[in-house]
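There is one chain below, alone, in structure tokens, taken in the form predicted on its own.
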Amino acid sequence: MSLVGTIERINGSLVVARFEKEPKIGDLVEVGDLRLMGEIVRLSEKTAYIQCYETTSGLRPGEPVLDTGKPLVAELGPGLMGTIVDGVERSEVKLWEIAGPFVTRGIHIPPLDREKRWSFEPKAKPGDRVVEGDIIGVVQETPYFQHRILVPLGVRGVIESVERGDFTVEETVATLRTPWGERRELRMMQTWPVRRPRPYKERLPLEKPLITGQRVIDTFFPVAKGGAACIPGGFGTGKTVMLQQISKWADADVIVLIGCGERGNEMADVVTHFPELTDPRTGRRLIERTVIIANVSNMPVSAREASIYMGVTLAEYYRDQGYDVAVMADSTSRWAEALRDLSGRLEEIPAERGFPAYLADRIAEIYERAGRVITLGSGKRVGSVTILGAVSPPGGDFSEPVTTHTLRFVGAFWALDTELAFRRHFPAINWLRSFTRYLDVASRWWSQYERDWERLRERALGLLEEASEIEETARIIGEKALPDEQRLVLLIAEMIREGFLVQNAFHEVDTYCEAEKQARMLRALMEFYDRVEPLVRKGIPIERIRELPIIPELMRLKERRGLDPIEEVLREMEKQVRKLEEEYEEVCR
């Protein structure tokens, strides 16, 4: 039964409402006259602080407030892929068809469509004995994507009917009974509360890394499928485009891309043009196996900060029917702020740059959410939710508590740097002050492809750091002062910066480089130094080197279609090579 209260104070998007009966604590309520949704945040009796999902502008004190007795729920059904909604999963293009581009408030939308019938193929039949989470049924939503429907949580029985046909999320697709002798019918919708992880059978170890087509992730600092990594940059270091690409060409079946509290014209381009994107993998539109939540900057804060709720939640839907999914989240600062926002107005003691002292706590029920398990069912169906956070700090300050706090939970960093992304270096990610904890995943994964990868990656992680020492000598007395294996460090630096981190997301090649092409990339230059390397020791200058034709090319290898050209290019390096030694000896003679 729905209580009703009254509205007493308005802070903001903070409300005080006063109940005869005491409410729940996260109870979903339909705000003032115009049932303005919003959720209760605290308790004090029979006085809920209420933080309203929408602009709290023209109510007054006096006004009624219904508590559903729900808490925020997801809808979870047929219907969701390719769609683009808002932090409390209302529907963009409904809102848009309904309201116009100006969103009038007190609009309440179903997340699913009631009218559209799907095509419901069963997988069990009458006499199945199942448990929550086992597969009754499946939809073909898109021409990619399965969507498999499950036993809700908590039901268990004997399938007595189930159907093949045409059908609503709202209509009975099978009837169920249970060892109680109670009979339920199973719908293809059901709900499930945002703020609580769905359960698992048992998590699993990572196996293997994410494959992102990015060389500087994939080869330097990979995340494990299941993990989470933490992506933090200023203003214009290319955090959107980078997620955009990870988003395209990532090693997941689904992907969950959360927009939140970025700014207007930003997610505009994003919800413009990603659903016109190929899909590398089906080539049919990538927006076929991608949910969008565009939770914008003018919109209220309260909202973003059940966005990222609500987009994990979508996440872990898709992981319990065994798919692997990766979740976009953009960005966790403006999460943060709405948090930030919202303590204050309940007149809560602020930690650290005002953030409210449970803000770690905050990070990590997101972070944490992050996994490879194996699902509810009778068999060993396994799946996994990878979350990659962006994080906005101020001025690029990586102390600021968002970031310092988010390190703690994830597994992989990615520091994004505004000097690279100035020299236009992009990604722009700084690989010294970058970091993976998932290195054995990735060893173990990799040595199918290369067996010496984690030597030779540490080999040139470590030219590159020993390259920025150099440069800081040398920004004094001159490169040409330097020893000439000095000058031979900062040239391979040079080339690997070059020719293998930079990656020019709009090129038709080098947008995406296969694992395999990545790893033969980096013995081509690891060769190379090793090759010339005893040339300069034995006196040959650094000048003759630098001279040699086949450095262009080993930088021009991204840009080359498969393995082949890597093979000519090492055997093209080979001759150049003899031939500079052998001019050398003709000469010492």
Contents of the next structure:
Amino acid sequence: MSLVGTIERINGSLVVARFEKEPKIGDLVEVGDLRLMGEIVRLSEKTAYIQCYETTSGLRPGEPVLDTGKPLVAELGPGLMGTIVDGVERSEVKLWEIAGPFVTRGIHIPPLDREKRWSFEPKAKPGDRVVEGDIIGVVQETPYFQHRILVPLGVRGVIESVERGDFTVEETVATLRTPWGERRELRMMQTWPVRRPRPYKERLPLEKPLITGQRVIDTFFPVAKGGAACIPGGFGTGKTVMLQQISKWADADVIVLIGCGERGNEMADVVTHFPELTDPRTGRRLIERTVIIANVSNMPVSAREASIYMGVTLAEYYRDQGYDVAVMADSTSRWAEALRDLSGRLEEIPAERGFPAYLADRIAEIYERAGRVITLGSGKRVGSVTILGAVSPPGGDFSEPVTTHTLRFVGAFWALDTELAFRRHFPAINWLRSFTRYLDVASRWWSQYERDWERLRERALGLLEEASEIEETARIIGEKALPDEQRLVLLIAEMIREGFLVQNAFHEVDTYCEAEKQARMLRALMEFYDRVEPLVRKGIPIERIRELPIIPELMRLKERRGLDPIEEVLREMEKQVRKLEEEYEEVCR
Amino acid sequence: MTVEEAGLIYRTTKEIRGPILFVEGVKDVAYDEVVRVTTPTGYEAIGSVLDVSKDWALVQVFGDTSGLDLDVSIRFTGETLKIPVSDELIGRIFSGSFEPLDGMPRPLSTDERDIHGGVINPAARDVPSEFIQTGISAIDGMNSLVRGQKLPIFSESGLPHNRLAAQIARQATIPGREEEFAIVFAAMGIKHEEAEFFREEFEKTGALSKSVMILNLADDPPIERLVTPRIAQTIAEYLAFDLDMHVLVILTDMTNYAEALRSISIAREEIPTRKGYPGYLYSDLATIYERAGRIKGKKGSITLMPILTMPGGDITHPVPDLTGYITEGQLILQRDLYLRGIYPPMNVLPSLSRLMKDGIGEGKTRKDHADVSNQLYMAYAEGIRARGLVRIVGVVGLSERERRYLEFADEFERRFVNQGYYENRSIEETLDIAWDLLAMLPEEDLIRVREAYIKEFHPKYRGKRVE
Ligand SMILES: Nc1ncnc2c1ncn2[C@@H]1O[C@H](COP(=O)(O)OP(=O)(O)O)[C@@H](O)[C@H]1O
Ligand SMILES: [Mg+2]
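Could you present the same protein in the form predicted in complex with its partner chain, rather than the form predicted on its own shown above?
Following is the full complex, with the preceding chain placed first.
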């Protein structure tokens, strides 16, 4: 039944095999006596070029290749929340149990647990007319996450029976009769080819920002739910920590965290520390809404390529259930390098830096899968996928192909800055080089906390910009030679930087900053500026302003829990400034 | 059955291009299989299969290929490259391709391990979190090393990276525990005297008896360097995960390793990415570096310290760049500090330890450690900025504040970074020096230190004299 071919050549992860009959491109194959997993990436009549997801060491020409006739699919259903899987969705905990701590080749385990029973609660009843995407029942997969079981794509009809109780993902939970009179059994598990975007009814305009609890993002460079952002930066500038922070604190319903070709210890860190965290909004354990895909740097390059598509496909599936999903891809550069590696082995003509000419298209295809949509199904269920990608430019140089192409397809750009990282100004997001196209969306949302949000933000950014210009001058003539008004701008900019932008991911309070607190903190800093600026203009020396004991207090607001300290500090500020004013007037008299 | 009878020896080399042989008419050869290459004059070298089809194979030779001609005989061994492991490896010295250099016999063991090792399943990894005290302030205070971390030294030729590595190997301990590290040392293309320096150092401290040295020196075959670090890591894995030892692996110089990889790539006419290095340099380095770490349920650990020289002192060069993308931080040595007589000449600003956070703090080092380190970074960066200004506006052009930070930077380099080759500071001492320095700054400036820690550790509140 299934086609069998013979290996003709092995060149690293690329295996060339000849079949008696033409197989299909995109088919999943089992390569060699070890039955290694691979995928047909190019066909030339009966010769198939296969990218192998496992190390090919020891394979010989002449060994068989078995065509499964199916593409690489994601298994969709309950069982993934809180788990860690590899780039082709195998549970790494299971692999460890079966094969020990070192990854072993040729192990075939189904992604979703076939034995585990889930408590299925029906939402449809016999006689209901259902279409693809409708919810037939729910499973409380974790205390955090309710898994909604959908009518698979291409299926519709009238429900004949539904079950209630504990079932495995393969057992029938409902049956329906199609308009053509066929009887269909519905199960909790479905599959979907990872390289094909899942369909939806309608794309919607973006409406809300993804609130991450990270001030520089939420306040200055927000990303919308359903939007896309990238975070490029040289090594050590803070890509991974930022994506982990967002995974922890973002107000999404589901997080898909893809470690693509990066460090094993970072994955261990997530697996170890995430279970300790609770959601500030729901009080539930954050790991229960998180799926981790770990494909580390020393695993075969080809599996990196698959891991990104796997992650996005899972995200779309949760979106189709009506959830806001955020996908973190760390790092998309490793994925692009996998493309380059394969392209080189296929002897394709390279474009820039050895990358294939279709690199930009592939990047676009991935970010295109972000969006806010009305899902399939009879109702008006809305869900979104937000995609956040780390980019690791060689030499930290943003003019390289992956960064430049990515920039074209994302709405927010968080440019990391080596100089900031060196002084441990984290997050090291450069406020002059970063941008967001989601400002309108964000403004509307923020107005609930701060009527003047947009102006406040603009003023603060404006001050930072002005400060950097003044610094240019100061570099030539020295700060001392500057007029006091300008030195005040430098002082305020420093307060914004250190007191607002710097946010230590490992500080017990400041790791997460709620939106309202962000708005109030920024307002407090700007009020301080508004209060002292006239004094400086009147002639009070900048040194006297600098000495105000309230300054460190304002800069430490981020460490204080809640909003009350902000009001106290503002009252104290007023006192101190008034005192200074009075002293000055005394002197003048 | 002899090898000849098995038909596994071929004399059908059709082309030699640098270290690569193109062999025709082969049958049943496996990808990555080891070959033994023998010349008519009796020179022998090992190699491995890089690319194979039904009737030809591309072989890379790890030995000296300069005198090879098409007459070589190639024996395909049917195996991937393995080395025998046992506790008898400890204390021994081998060549870069595992030939004994110490006059002792070849090690024997029925336990043979593939030098490529396996990939540690990320789910089976344990988070490295035990602070290693190296006794060096710039490391312990600001870039703390933990057991199971991979932390490279980025250096330049002529800088004392060897001394620093030797000092770390000599002083590294887990405070409060007397466990010592076993050392696996691998040299790739370094000079005789450098290798000798390490051997003598290990001998002096008694570390030699619990170390394994794998030496490929400057005049050894360059392509051999491709296997040297893998042999080292294979031994380290055995010591750590079979014999429960804590292993410190030193690999030097990884730039020479990368050059060997580049020459294979050039011989294969692959499309280069930057500076002639192949696109897979990142993944290739990862297969060496990622073998460090800890595994749940295993006592031992592999802590990895690769050393590499940055060509032209350029940190954006592909070798340091890609290394930094894989390792858990980097320690950077810098020439201008060296010229000013500072040892170790470590520039802490671009240096980083990513695993520091899990290794420090209350119960591990001291609760103020993270904040103090953070504040030192900020203050030193300010000072360096002021130093840059002095060149243009002179000291007189600086504000009072800038002058204070300038002075801080000088003192920081002189008292904190700078120390003796035999000076072994406890973490308490390191943090106390840090506080003495921070006391040079106005207390309001110490914004990155929690107020409670200022009250507890600032010399002013500890009844110490403040300058
Ligand atoms: N928000 C942050 N707060 C505190 N430290 C940070 C933060 N972001 C980054 N860091 C520090 O910088 C190091 C490198 O960050 P990481 O995200 O791993 O960089 P990248 O992924 O860009 O290489 C971390 O190990 C941590 O010490
Ligand atoms: Mg990272």
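Positions refer to the first chain, counted from 1. In this text, rigid core is short for the largest set of C-alphas that superpose within 1.5 Å between two forms. Keep in mind the model is a prediction, meaning the values are calculated, not measured.
The two forms, fitted on the rigid core, differ between the two forms by less than 2 Å at the CA of Tyr438. The two forms, fitted on the rigid core, differ between the two forms by 2 Å or more at the CA of Val271.
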